[in-house]
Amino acid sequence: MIADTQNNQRPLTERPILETPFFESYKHLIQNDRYQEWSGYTTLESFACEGQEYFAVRNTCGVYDLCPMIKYDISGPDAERYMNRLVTRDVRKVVPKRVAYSLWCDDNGHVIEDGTVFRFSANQFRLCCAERQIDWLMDSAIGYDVAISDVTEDIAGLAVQGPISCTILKKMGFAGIEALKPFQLQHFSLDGCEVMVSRTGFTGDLGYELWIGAERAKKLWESLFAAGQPYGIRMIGSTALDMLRIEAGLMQVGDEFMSCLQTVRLGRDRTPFELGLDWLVDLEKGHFNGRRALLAARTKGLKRKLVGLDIDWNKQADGALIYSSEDAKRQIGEVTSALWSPTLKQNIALAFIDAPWFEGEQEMWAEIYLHRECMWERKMFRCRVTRKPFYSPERRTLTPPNDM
């Protein structure tokens, strides 16, 4: 039996929901009871008002607790070969001190999950993802000289996002942070403790992610909020983060796709091509999990694809079904995530649309159900495929960022 030494030696099956290393530091900011579980941790849907938290990221600086993010350290003589066999992009092109977004598939070319690959050196990597993947990683490691360690509880993380984020980090003493380019990482010292900073995020805005040993989490939080207090820095919950990532056109496991290891119905698995992630698949790099199936899928063409939608009217199209404009009874797709964008003042959505409607500019109909005064109303509104990301400010990639 595996025991949890931090919870009175109780077995893992009886372990309560965990609090993140930052929870004690920010619990006094919680003004409601909107909690949710993520990877065994207590997280917040919102601290007070999701609208204010959303605008904190777009106008000043918002901070999101990343501790529940699953983190695997992968090292050893075969680490590069192993990672290149695991994920769809060519890891050999990712130089040390860089971060790469990628995904991994089963042998049928269906997506298991997406995540970020941190490369520290020639044979040292860290893989970060939303859900636990240790079984698949260990199975894929057979025949490779690699060590895989789950360091989720050892590493604490904060996403610091928004136009003031770089200014605040410079005020903390992170000299040279303004030279960090998108998807680069660098190590800094904070009162004698090492902090890893990567220019990454899930908001489509200027932002950074800060990583530190869990035992020093309180010190990092205090230093960050002391530096950010004059600028209106604030914690944000997952509802605001979801609004931000939809504007950025970013997909999320559980919304845009289910891991193929969890689906139980035929036809619910997704390939990278269906998710619009062709650029993450390097079919020329040599063999990797799912390569043969993806070669065949590319030849056959797509039956449906994840696209962005611009929808008339101002009501969110959550769960809406999409119909052909030529035949109002023919369903051709469904919305996976939807938002009335506070910044764009536009009704946007991510949706799977059948071929050939995901190409071109032909109009379609979105079937939206509204709950008004205990009554449901069915409304039909015109919609059309539009570009992604919906929102992408210049500051997201500007190096150095403008001083605020």
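Between two forms, the rigid core is the largest collection of C-alphas that superpose within 1.5 Å. Residue numbers count along the first chain shown, from 1. Predicted, not measured: the structure shown is a model, and the values here were computed from it. First, how it differs from the form predicted together with the partner chain.
- Relative to the superposed rigid core, Glu363 undergoes a CA displacement of at least 2 Å between the two forms.
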Given for the second form:
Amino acid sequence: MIADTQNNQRPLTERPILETPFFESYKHLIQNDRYQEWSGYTTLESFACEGQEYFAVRNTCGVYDLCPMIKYDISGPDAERYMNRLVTRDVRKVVPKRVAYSLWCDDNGHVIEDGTVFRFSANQFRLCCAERQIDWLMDSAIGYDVAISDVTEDIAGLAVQGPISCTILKKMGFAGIEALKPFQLQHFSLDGCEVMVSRTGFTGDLGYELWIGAERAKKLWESLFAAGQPYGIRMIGSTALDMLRIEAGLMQVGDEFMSCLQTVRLGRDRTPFELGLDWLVDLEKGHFNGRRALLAARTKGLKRKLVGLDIDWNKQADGALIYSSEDAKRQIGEVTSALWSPTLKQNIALAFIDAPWFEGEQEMWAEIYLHRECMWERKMFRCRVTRKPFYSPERRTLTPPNDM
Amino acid sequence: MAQRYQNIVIGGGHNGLTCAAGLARAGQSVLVLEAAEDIGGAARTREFAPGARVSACAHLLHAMPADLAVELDLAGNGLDYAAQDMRTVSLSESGETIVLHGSTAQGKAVSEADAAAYARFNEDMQRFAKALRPVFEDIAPELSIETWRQRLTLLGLGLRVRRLGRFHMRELLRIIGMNLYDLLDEYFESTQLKGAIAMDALLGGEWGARSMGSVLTYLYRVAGYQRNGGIGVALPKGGMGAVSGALVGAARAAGAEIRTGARVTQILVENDRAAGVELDSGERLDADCVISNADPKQTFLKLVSVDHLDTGFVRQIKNLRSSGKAAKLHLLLEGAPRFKGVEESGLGSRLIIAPGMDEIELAFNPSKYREYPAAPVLEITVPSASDSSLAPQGQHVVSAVVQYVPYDDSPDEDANRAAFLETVLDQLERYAPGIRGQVLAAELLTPRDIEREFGISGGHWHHVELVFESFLFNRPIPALAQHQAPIAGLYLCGAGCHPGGNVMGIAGRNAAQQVLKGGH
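Beyond the form predicted on its own, can we have the form predicted together with the partner chain?
Below, the chain from earlier opens the complete complex, with every other chain and molecule after it.
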């Protein structure tokens, strides 16, 4: 059963690109009109300066509007069995009030998407992801007593990330939030209305995500920015978020991999093993979508794998092809996301690399094209496999976080 | 401690029994579990009125491989025929009948050109069916060219078609996806003749003569005639139950155990393999392999917990087309029916009411919208004319397939059935005046009734509609085309598998081979 929200009932022709429930609150902060569409919503690439937005998250506190995240509520007597068959992790081990990052695959063990599973109670879950999945979720419900509803438009969300995020939330009156451990969630009251806070994020830093009924969004934003103003809280756009998630070594659908429900070409689908996410796949938990194919894939061994690269020099390696030697005779991979890391002062990238090069023992070269004063130059730089996440400060998991 | 079997077969239909016999003959222990009190599934004889017995679902035998009958010694196990090589008689309201037998078509309505065309048509179809016979009989090839065996299988199929010669190969490739309506128009003038031929392709199916792929189902039927050892269309002595009886004899002789009244409610899966079954009594039976003669929907949407299946697989199973359109009519008559243009000695024929292909399409049309046809088309037999044991002295039983009856799960089902029985009797009355007055007892089984009595989803004879897209490596879905389910130790052996329905036992035989090959 899909709960129709007000917007869904309007004819498609009358539906302009939507503004999130927070848009009115922060639109006075938009200085450069760099808009971007994301699942039907107007979102911002940056508000003013992506560098400042990036550093806000690493040094103080940055806030990202999460409303366009797709959110499905799944409940009913069979909800646990349903979720456990849907995702690759053992959902039975996710106790109520916990969140689990997970993947879900098709019959062939190819990744459809990654996202977070929120468990509210024994029979109530929420799945958050970047792309719409309702057809897959509904087909997965055949044979289960579960109700699935798309609550994307009903729930507003803000990611509050950075070393001072906890301090600011405490100032807002969320008493005891410092006890919240990574991937835990807790409900707080804000002037009598409920706010759900989960210690989750996409930045690799200390951070929280705040969830509230869309009609109370304005109130939440105002309280948060009133409390955070003395600390230099600021809105951030997707460019800064992308920098942060690359440093955190986190993959993004559409960059690192295509959903296997959308690929057309052969060989473009990815297994969790190829994405280096073996730890998210519990082959011992019993059957789940794609398990048999994944068992076979594991026996076969990996042909390619997503790894972190450290590349010489400081030229960002966007879209670079990776070769086994400087003369570029044999291509062995390609970069999916690249960044000159402002914090690490290191040229990093996420890249798909063929076997056996992904083991990191052999020589590798990145071919980088530089556009300088209207001329293209081609350069080869040495690169090497490096540990992911590239950046992972202690405060990311420290509980309670340091009081600032 | 309960006995453990190597194999449990769910469902004692002819394919289940054939599979059980095959496994038992290979020295394996087999237990067949049949939900009904009577064995045989859709090949069963039962009493529908005092002293009146008919084949309750399938009523003619025409596609069982002769070598299978020999292998299982069906004759030695009691299978005999009351009639063989039956003529097909197309009835008309005017009494001008057309008689089809072998490659001849006779009757006033058959012009010289049509008679010649029929011989030519017959020759062409025999040739094409022969080229395709391995396709209709062997285990479906895998749609993959990873191993040499796979490549050779596909290559072999291509070569057989190529060996027809350039002209006939092109012709086969031209017509194979075509509809029979257009093809028969190319050959014949007589509407009545075309109607009679078309019925052969459409019986038991969901679609009409103008539907795509009806040429393929015609060739499927012809291939059946080629393999049956010359019995043509035959009436087993004692009805179709005799076929099942002989299969039971063969299976038991080989050591298989058979239990009736044992309804399986669940296929047990442990450590990702089939572990046995649970009965409605709560009894648990353990086995290394479970082979389901039930249709794919029953097997995977009812008997196996969805926890063990992938979403895409379940979606494909759910989307299988299995809405039956063939109803069964059973009549007990106080005397011999008098069909116009048919002598009493001709009652041992297969009688067709299908005045033309347009009449078939007109009967088909309402069924698309879950409505009943006003002038149904029928395949009629009077089994008691050849086998007096089926009806009390002097009386006769009629067994007829009534095409294009919708699967009716509306609240008015009973009233609709009663009303439609009147429609069918009216139609019969036009071709056999006085038949209404002869009726002592009547029974009409709609697809819904067939589903209830025989446990077939949608009441579909073929379990899954026999059409181009669910054929060969696509039958019922690619993941099940070689009988083996994604769950180790679980197999399918029914009509939902390649090659499909009709009482022939091929799916059961092939499944047994796969089970033996798969090891335990």
